[in-house]
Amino acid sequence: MSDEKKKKKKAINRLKTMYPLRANIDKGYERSVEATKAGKPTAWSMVNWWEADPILKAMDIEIVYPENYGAVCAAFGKAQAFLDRSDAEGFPTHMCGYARNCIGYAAKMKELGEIPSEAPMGGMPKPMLLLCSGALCDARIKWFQALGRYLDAPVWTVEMPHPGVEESQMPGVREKAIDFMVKELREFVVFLERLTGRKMDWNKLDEIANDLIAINKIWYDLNEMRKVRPCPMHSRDFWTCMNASLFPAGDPKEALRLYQDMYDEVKQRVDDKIGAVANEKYRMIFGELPPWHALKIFDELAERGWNFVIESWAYQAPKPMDYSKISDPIERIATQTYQWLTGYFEDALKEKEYMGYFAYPYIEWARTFQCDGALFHPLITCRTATNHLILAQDRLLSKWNVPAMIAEGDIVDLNLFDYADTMRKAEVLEEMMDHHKKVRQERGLEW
């Protein structure tokens, strides 16, 4: 290995506890393939923010997440063949990169009659259920319906109310939204019982729901420690390890133990004043999902002193709350999911920031994490992950004198991300951050 490569490898001081957590996540694909061979039912599931996951797990259904697998394919450099196949099947090239990867994968698997040999991490086994979510994204329902061309599996959609910032604070809205979700989830349980011929184990569901709440509490607390200077944990470790919370396919108790280990390591770094970047010059926000095919950009920016200390709201754990008085596990599940969606709405309304569930958290975090700038990565194939970023860029600058740069790209399609142009923009942003730091000091702000 050359001296230059050694230097870049050390630019980010990765957490040691990240490695076993990542390995545990990766085992999920191998486990799902083996489970399917053994006759165990498997579901392909969209990320649903813990709304349906505990129910699937309590019914002993193995879960595979095509969105996460799209990131895996991109990171391994294997996505392009699946994207090309999706295009050849007649699906639009401007569609969600995760959807294109999944549809191309399914088409090839149907053609071969087995998992494609080039599929990384053992691939996704054929599912007996497609679990869709109505939350946030444009392509979701039609994407899983389109998989019917290639997979003989029923589609079930779990819905999630999306009240606006103002509407969410009106009397009775919270109760009605959670009641709606509880009703939907009870119908989902009945459907699964008919599909599998099994009955729900309510004690098991109760335990799993509590485990996922505990996981999210420690994951939230862990990330809160990143507010200190120097920040002990870089976004690279967040993106590597969020899956155990966001895509809880494995044993939740094992995930909880591994997150506790990570918490302890981060706490030790805080106590010892050890940063994730040796010379933390700029404390950064990263907006939306990263370019999974070009994660090396974080290392190159770390060489310049950029420490990414906080990331997009949608992939963070919900703000902690007290669930102890909610005896019904279904209601507890619905409440946690709703808390994830609306947990920042009350503060957003106080600040008159009405695009609360996407743009507002950046405004809060810029102050509480004392950030110098932001790198926003609008996803050309995802309107939901893009429409708020220009607003957030404007509000960060006008409210806190925190500048942000825009680097367009895609989560899967590497052809849509201009690496060299992003690095040129980074140099310009550094000049802006240096200037606005002086302005914040003149304004008497905290940082």
Second form
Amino acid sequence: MSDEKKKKKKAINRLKTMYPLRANIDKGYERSVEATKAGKPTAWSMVNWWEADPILKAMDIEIVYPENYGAVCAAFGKAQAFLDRSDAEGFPTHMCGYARNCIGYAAKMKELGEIPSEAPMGGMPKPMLLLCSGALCDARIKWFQALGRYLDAPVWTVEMPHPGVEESQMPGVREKAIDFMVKELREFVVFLERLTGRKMDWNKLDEIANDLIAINKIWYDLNEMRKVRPCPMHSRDFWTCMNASLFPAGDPKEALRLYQDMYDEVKQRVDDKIGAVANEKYRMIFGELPPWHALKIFDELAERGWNFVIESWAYQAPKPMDYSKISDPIERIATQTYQWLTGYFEDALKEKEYMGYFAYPYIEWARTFQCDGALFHPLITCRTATNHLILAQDRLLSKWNVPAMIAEGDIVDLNLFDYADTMRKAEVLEEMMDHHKKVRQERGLEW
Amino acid sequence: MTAEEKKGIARAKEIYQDRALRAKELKAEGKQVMGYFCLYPVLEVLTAFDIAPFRILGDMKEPITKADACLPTVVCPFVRSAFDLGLKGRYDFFDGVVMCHSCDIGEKASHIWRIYLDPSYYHFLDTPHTVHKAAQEQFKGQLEDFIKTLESFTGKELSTDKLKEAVEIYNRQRALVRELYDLNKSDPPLVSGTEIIEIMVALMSIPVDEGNDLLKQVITEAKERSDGPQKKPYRLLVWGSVIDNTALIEMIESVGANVVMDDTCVGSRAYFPVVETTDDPLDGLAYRYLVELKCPRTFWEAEYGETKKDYIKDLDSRFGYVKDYIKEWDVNGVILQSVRYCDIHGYEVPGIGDYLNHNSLPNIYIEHDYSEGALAPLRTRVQAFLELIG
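Right, the form predicted alone is done; let's see the coordinates for the form predicted together with the partner chain.
Now the complete complex, all chains and molecules, led by this one.
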């Protein structure tokens, strides 16, 4: 190995506890395929922010997340053929890259009558249920509806209200929203019982709901420790490990144990003042999903002293709250998901910021994590991940003198990310960050 | 002929060409005018408060410049155009706006509108994704909150009778629009597709009672005139995302077809569903706006809680009404169209295409970027499609 390669490898000080956690996630894919082969019912599910996951798990239904699998296909360089197939099927090319990957996959699976041989990590087994989520983007509903072309599995949609920031603070709105979610989830349980011929194990549901709350709590607390200087954990470790929280497909207790180990390691680094980047020069926000196929860019930026200390709201755990007085597990589940969705709204309203999710958290974190700049990666095929980034860029600069650069790319389509251009923009951003740091000091801001 | 003397189709065209014309007059007379986005803000509520609703639309002829500073280029160009007009002051006469969770970008653009345009009154109407019973109750609750904010803004209390009156007058408008569309069941149709767009845009720019008068004039004129559309070999239905400009329909009609029917949100989709009379008018309103409006932003299933998917049955439940239109309006070809980056329509395209093919109905999909310049290459495709129909 050359000296240069050694140097690049050391630019980010990865957490040791990240490796077993990630290995457990990877095993999850294989376990899903094996479980289905053994006759276990499988659901393809949209990420639903813990609203439906505990119910599926309590009903002993294996969960596969095609969004996550899209990232897997991209990382293995296997997505392009599925994207091309989706295009050939007549779906517009501007649609979500994960959806196109999945549609192409489903079309191929129908044609072959089995999992395509080129599918990485064992592929996605044929589902008995397609579970849509009303959260955030239209693809979460439309994509699985469109899969009716290739799969005969029924489609269910779990609802998620999206109040405006000011409207969310009106009397009764929170209660009505959670009540609505609870009613819908109870209907979902009845539906699943009919679909599977099994009865819900309410004790098991209670336990899993608590496990997921505990996972989110420790994951939240762990990320809070990244506020210190130098930041002990880089975004690379966040992206590698978020799946265990966001896609709770494996054993929650095992995930909880692995997150606890990770928490302990991060805590130790805080105590020892060890940063994830040796010379932390710039504390950075990363906006939206990273270019999975070009993650080495983080290493190159780390060599320049860029430490990514916080990232996109949608993949973070909800702000902790007290769930102990909510005895009904369904209500506890709905409350946690609603808390995730609206947890920043009250603060956003105080600041007269009206996009309480996606954009506002960046504004809050820029101050609380003392960030120098932001790298936003709008995803050409994902409107949801993109439509707020110019707003966030504008607000960060005007409010806190924190500049942001935009480097367009995609979550799956390799052709849409320009690595060299991103690095050129990074150099310009450094000049801007240096300048605005002085302006912040002149303004008397704390960082 | 002076502007004041214009009636019927000419009056509709006049309003289409200068949408704010009447709204600004009303404003000068002291009436409140409120902008609304998409189909889900309940117009009966605004009218019951004596507020004139004015639909926020875009302008294909106006290059998008200011919106680039707030919204990325990879989102719906119609939404970007509407927002661009707002930033350029074209909607400065509004007393407030009512936005909704139409689609994802509609929702986000609403919040961005609030931030950059800072209207005196703003309300965001969250709209559930499903049509389940609980969703209808939730939406009704949303309407109650919406009313509370308007009571606070106007200082008036809403009476149930006023709301019922508003329901009646809007249902009359819907019946008149249906009557207008029925004129196109004849061959040749009595109103061109281009004129339909002008009339629909005009209706969305004036108070409902004035709209009803306009519709009566238009219907009488269309029946009596001798210079209406000519008979052509192709009777088309146009399906898809918003069309608020005549350019696309003009292009289609210029190559030898009559557009006799549509399924778009500045057309039949906005007007065909009526409000059922219910003791509490909010029940009927919630049902009409959530369940009856057939926009693909909402999730429907063929049968509630079905445990096995039958693809054709599913398509029939989602697009069966389009098949009915095709039969009633004697359509021999369907143009499926969408603005680029419209996810909710984009995902539907292969499905509705399958459904039309299953029913042996020729169809073609065209995509455009909400600019007149982008339509020229589509002309050739439409011509080829017409040749294919034979």
